[in-house]
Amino acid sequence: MSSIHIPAEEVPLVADVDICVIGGSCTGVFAAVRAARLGARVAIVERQGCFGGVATSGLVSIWHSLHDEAQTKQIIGGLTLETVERLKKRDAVHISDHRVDVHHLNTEELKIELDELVTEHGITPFLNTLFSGVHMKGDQIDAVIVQKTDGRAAIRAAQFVDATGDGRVARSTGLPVVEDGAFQPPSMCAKIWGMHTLGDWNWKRAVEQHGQEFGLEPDWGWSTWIPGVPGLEMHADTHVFDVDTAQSDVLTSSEIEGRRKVRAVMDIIRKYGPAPSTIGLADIAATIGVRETSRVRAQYSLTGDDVLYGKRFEDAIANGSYRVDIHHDDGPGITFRYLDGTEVVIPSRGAEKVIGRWREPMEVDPTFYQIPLRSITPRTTENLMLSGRMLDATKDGFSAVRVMVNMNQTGEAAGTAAFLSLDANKPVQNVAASDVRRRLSEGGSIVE
């Protein structure tokens, strides 16, 4: 392929801080919000219009359970729980008491949020902001190249936090990635307004029936309901199957598949459902739902024997009891594996559940998982912490501690070892697991 040559430019430094994030999803944010209490001086550059990333443009409107299996003790404090307080303030969440703790969001309100929280610490924001490159000096980040609408900057930083989700920092630096195999589907996600007035009628049965009609192929889905906003209801119906979204054109097509199955689904429901009954497209992501794509090689690498038997870390940095959550990426379905050794199979929409064991029974089931600091921390780049989904873990590991609850914790725990690090001059590697346990323990959140 042909190629162009363009010249060396002068960039302009926009910023010179102690930390700079990149990456402003609710992972991001508690990062920056972490190092800034910390005393830090930190930006954050984010390539979406507002902070929240998943929760919030890509509209997933669900925080899982803060407490064990068990519901008997609680797990996630920190900026979580906070987080969950301020938004009570507006009846912007729900949680439900069954079963589990489920926080329903009204993501426009948590987006406000976290711009409250970035600015009330003084952070500096960059939104609209691609990150685009790293400027090094030996086996140190220097600088991060970016592009704001209005042209290319540089920000300078002594630390570096990669919250991008497909560690494009990390992979920048050249840091080693985990290939594992096939990567769980995404899901466009979107707002409908009215799927009550529908009545008893089965739309997922219809879209089961009907779906090859309008180009949809078998598939799964789910959908909650939105705190404050009577019959408005986030959907995540469908997949786009066989992708690796961390490649731009491949994210481009999954995008228009995503929102071509979204108007499938409501075409369906228009052609075959009741009349009369009143269905509106409220709002569609403004991008899809990445489940997974590849993960940066770090310290340690979290199985999925660590997370279902409940194995305990001496630099354990997060707390989680979200089941194994393996979205089939050959096909229609999903597969949940629970600590108590129960196991759930979901072949398709409207198929009957299989339930069975992924293992035997034991005297004393554990009832929650940890996530070791060196999960996160890279091999190599002395100031650079990794947080979020590109973190170090096998598929199975991965599959349950990727939900956003899990992943704040991280973003904590990366913004508390970057500010260590240039506390004490020395690189990330070197920061004592203690040390960064005792300052999240004094900043609210549970580790145990």
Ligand SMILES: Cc1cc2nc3c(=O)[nH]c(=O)nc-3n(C[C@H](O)[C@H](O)[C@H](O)COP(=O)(O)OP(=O)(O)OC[C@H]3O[C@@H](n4cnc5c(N)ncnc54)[C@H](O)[C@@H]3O)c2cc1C
The other form holds:
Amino acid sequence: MSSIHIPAEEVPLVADVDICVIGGSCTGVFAAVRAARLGARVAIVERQGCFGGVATSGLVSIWHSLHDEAQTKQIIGGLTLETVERLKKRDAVHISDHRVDVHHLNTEELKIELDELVTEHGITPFLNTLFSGVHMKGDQIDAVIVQKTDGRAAIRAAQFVDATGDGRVARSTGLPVVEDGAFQPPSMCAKIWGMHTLGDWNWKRAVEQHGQEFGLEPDWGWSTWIPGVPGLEMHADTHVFDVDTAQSDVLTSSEIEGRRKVRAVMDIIRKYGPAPSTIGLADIAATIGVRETSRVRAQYSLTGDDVLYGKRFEDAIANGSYRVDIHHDDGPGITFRYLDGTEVVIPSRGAEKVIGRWREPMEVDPTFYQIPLRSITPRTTENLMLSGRMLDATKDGFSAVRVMVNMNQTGEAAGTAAFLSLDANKPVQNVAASDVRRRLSEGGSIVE
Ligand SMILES: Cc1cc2nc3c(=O)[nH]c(=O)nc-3n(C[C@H](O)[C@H](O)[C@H](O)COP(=O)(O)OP(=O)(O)OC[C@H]3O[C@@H](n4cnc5c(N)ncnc54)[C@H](O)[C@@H]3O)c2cc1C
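To complete the pair, please output the form predicted together with the named molecule; the form predicted alone was given just before.
Now the full complex is given, and it begins with the chain already shown.
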């Protein structure tokens, strides 16, 4: 393809702060809040018009357990717990208590809670602002270049936290990514009203039976209700297979294909369901929900065994108990593996679960796992911390840790490590994990 030459340009410096967080999901907001609470002047950049990432723009409304797999010990606190408490005051969270306590969120309320967290902490927000590149000085980032709605600009900071999911900042500095094959497929989420009016009619079976007529391949999905909005459900019914959404053109076609599939599901229900006129499409995600793209190579790659055998790390900055959860990348189905050795496979929509074991019970089964600071500390680039789903992990390790209650904690750790790096005037690679862990504990996190 041919190219055009853009002359070098002067861009206005719109902020000069201690720490700049790029990416404003809960991961990013929590990084910013932890750094601000320690005394840093913080800015946060988000390409959407609201904070929250997959949880708000993507409509994904479930936070998993804050307890271990046995449900006997609380293992997650910090800003996740604080945010749950804030949402409770608005009746915007419901906690169900089957095998693991699941938090059903009203993510429209979450949007406003995140605005308030940012405002209360004096964090400078840049919404509708796209990170587009770095200005480097040696092995340090001097400033990030952003596209605001009214033009290009620069934000200078002493420290940066990459919370963009895809590792956009890390990639721009030349940090390597993990090349390990096919990714878990993304889903376009939607809110549908009126599914309860279908009564006992099995819409999942209908979608499976008639999907081909509407251009759907065999697939698997899930849906959930939303606190405070009776009759409205959040649906993640389909996947877009075999894509790398970190590539812009692929992301574009996946957005369109994802929306087409939402309509196909609706059309099947309208055509074959008992009361076709009573369901309605209430909302469709602002952007397709991306489960996985290449992670960034950091100082340690968290493995599936680390997770499933509950390895303890001296530099642990997060705890988790969410099972290994692999949405098959080549077709329908999902595999869950638990720390107690149980395995559950759902081969396709409406199919019976296949329950077995991936290993025999141990004398004492682990009940939770940990994420080490090294998995979010890059090998080079002295003033950048990673956070969220870009963390360094193998495929099966990643498939468990990727959930939000875990990613939120990586944000808190990244914001804390960035502050300590700034405070001691030394590279992030030289920040003592014991100091990060101490500050996290003092701020309400559980890292033991
Ligand atoms: C369909 C689906 C269902 C899921 N189900 C669950 C579930 O039930 N429970 C659960 O806990 N987890 C679930 N997950 C996983 C979980 O949601 C993600 O792994 C997690 O949200 C990742 O967090 P993150 O902060 O790394 O990324 P994101 O939430 O994707 O946040 C990245 C943020 O960076 C911003 N950004 C990206 N590029 C730029 C840029 N260039 N400039 C500025 N901003 C940028 C984005 O707009 C976004 O706000 C699901 C994921 C998907 C996709």
